[in-house]
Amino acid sequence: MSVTLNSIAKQGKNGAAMMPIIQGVGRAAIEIAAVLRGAIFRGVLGKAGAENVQGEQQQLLDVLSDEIFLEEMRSTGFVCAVGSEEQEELLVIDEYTRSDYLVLVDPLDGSSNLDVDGPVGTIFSVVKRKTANSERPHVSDTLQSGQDVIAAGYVLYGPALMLVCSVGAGVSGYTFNPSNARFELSHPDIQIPETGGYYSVNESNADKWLDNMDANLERLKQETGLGMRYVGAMVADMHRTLLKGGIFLYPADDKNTTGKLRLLYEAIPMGFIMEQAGGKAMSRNDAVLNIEPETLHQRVPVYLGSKNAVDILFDN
């Protein structure tokens, strides 16, 4: 009998009560995965007309995705509030309010790659509130470091719907059967290699990198002799890094000089999902989960893989 996402309720201390918010994430993914597919079709690709908070254009759909992870996070009845790359402010659940959890979502990363049908993927992490039950929830709960993250994950919308999660006790993959409309467990206690594998960067920006890191690179590369593969979209680049071995890599640079990722959104839960798998997560000399957040938007430099990559990558 295969395994499914229920299964996630006997993993660690956490697993039981993070079981039905990563089923909503679940639902999500199956039904941004149907849009993703008729897209074409429904009229729903290139840009919305507007910009989000980060001041990128957004595609219509990544508010169309934004709009299905918060309704599924509603539906679990589990989560209070959400806090979402593609809004300015938290979203409030009015209905539970009382809940204990917040989910911090990236409902549709690597969103350029969408008009030359690339992959992209959904990041999330969950937190518990900080704030009494009896109070609204605040922008303040979500500003925990990694340390405090109880769950986190990723869905790759590619050739197979998959969702990578961790509730704290390692590392799952499940791809989603379309013959019984539920994800399986394929991918058991994923580590990432500690040998071999690639390097993932956008590497025509390195003679604008900061912190020395174009000639980290070029040491990094002599020393391991690591092949380069590099998608656009961090999920699809993480994911290769996560099975095959290397290091993802993105750094800060003169037009980026607190770096691009977005702390909360995509360092912290690819983090959290990297170390789960015996990796490491950097962001300049600090661990990414070591990291105390300050805003909700806030840009950190990233570099994620096996702990010999990144090192190397660190040792000047």
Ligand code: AHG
Second form
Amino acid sequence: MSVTLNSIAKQGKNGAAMMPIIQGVGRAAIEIAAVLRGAIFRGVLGKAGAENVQGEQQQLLDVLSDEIFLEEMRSTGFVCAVGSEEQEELLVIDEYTRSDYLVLVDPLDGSSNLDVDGPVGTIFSVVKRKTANSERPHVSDTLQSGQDVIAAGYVLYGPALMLVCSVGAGVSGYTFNPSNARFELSHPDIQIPETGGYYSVNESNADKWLDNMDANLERLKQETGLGMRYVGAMVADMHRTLLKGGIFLYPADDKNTTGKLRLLYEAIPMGFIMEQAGGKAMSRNDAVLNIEPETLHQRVPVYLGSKNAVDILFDN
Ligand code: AHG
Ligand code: MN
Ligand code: MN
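Shown: the form predicted on its own; wanted: the form predicted together with the named molecule:
Everything in the complex follows now, all chains and molecules, and the chain you saw is the first one.
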């Protein structure tokens, strides 16, 4: 008998409470995967014609994925609000304002890959509300550091559909089995290799990087001889880094002076997974998980990978 997503319930002290939400993520993943596969036939490839709150062009699939994810979180009954990269304000789920949990989501990560049939993903994390259940959930409930994250993970829409997640007791990877329509545990207890792997970064920005990262990366390359891979979708680049080792980075540059990746939707969930897998997650000189968020859509520099590679980059 294969092990399915239900096995999350037995992990750590939060597994049972998180299972319905992670199952909801699994349902959203299956629906989003189906929409992605048929997108060209439904005419939903391309721009939505609007900009999101970050001033980025929304793709129709960003909007559809956001709707699907929100609907699945609503249907769990355990989520009182969702903060999404695609929504300016916190979305309160009116039927369940008394529920305990808030979910933060990047519904479709790497959307510039859509036009070229490249891999994309979904990234999520779960926190417990700070306001009383009798109150309406508030954006301040989402502004919690990575130390308060209860569960996080990502979906990778690649040749296989994968859900990688953690409830704070290690990292488990599940692969969707089309023959029984279930996510089955395919990668138990993922640990990032300590050596080897790749460095993964948009190196075309090197001459604009802040924090001396150009020189630091050259030193890392010389000391480790790491090869290079870059997909341009954080989920795909993170997944390879997790399984093969090395480092994924998106430094600040003179255009994005505080970095490009979003603290709540990308850096914290991926930092949580990376640390749970025995790796290291830095942002400038702070650990990603120690940053106290100030705003919903805040951006930060990100350095995730094998301890050794991150330490060499920071010259520790
Ligand atoms: P999103 O599609 O959710 O806006 O995220 C895109 C992010 C991330 O997936 C990736 O690591 C990075 O942007 C790639 O940026 P560049 O194109 O600047 O390399
Ligand atoms: Mn993203
Ligand atoms: Mn996105």
